[in-house]
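In the form predicted in complex with the partner chain, a lone chain appears below as structure tokens.
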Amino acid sequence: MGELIFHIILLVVIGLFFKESLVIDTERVSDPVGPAGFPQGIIVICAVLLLISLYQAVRKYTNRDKTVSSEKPAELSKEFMGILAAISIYLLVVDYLGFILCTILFFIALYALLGRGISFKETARSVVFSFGFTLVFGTLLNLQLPRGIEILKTFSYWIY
């Protein structure tokens, strides 16, 4: 069933791209294809191939062994969803908490999710990784890592 849903999502996205391609400004066209021609050609090819693929997927689904009971999808496990949630939360709060603190919390959360628990050792490892990343990317490579707000911002200037 997941396969069918994935195909339908892709078809919807391709459809949205086609709709968007209709508003491309083609007034200044200088070449025979124009700015819209190439993407529209690719969209049409992709849509046709997706429909063929969807047909294959439907046939596969209808011919499946119906005696096998369907299990809970692996993607709904707490580890899978937890990782996606951890990354999303990280991206939402990193501008406020700053790179160092946010990365420490991110690593602690990931270690806990993947079964290492929350201990002094894992916290220390998270701190080492966070400062290691800051040193390499923030200090050595001069990347503009998020600094956070208020006191965290001031603190960050001491490090990178």
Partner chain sequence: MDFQLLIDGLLTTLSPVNLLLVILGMMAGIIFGALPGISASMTIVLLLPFTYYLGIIPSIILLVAVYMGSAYGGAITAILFNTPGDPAAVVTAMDGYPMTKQGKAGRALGLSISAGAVGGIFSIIVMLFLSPPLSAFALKIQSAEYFALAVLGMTLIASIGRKNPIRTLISGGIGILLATIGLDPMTGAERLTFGDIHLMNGIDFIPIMIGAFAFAEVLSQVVERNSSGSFNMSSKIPLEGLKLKDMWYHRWCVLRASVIGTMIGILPGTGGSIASIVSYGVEMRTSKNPEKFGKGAEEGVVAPETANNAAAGGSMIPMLTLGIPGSPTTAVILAALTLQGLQPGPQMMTEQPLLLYVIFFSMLLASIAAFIGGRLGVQIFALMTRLPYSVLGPTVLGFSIVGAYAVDNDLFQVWIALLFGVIGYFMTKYDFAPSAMILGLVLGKMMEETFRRHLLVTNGDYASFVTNPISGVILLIAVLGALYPLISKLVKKNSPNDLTQ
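With the form predicted in complex with the partner chain already on screen, would you show the form predicted alone?
Here we give the lone chain, stripped of any partners or molecules.
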């Protein structure tokens, strides 16, 4: 049942993203697709794949063995809920803390949630991954990453 609810929540989120893509300014665009075409195409593909997955989940749910006692679903585990909370918190604070610091904290939280603990090795790995992603996306691919506020913003200009 949790899988079905998760699919429905994802469909609602995809619908909200599609609604937001409709307000992208396309007045000064010379090509017929425009800047909103790419995200809308990706959202439609995601929605189709999600509907296929929802159909399979409904079939699995209706064909389940009802004689077997149900255990706690994996969607309600501490790790799963922790990862969802970590992703949510990451998305909420990334604009304030900046990409580098927020990604370091996110990786440390993921290592702790997945049972690897918080050690010097995992912290160093988080720092390396964060700076690696920053260099790849911010410098090589020239994407705009969140810089954070105040001193974090100044620090980010030194890196990318």
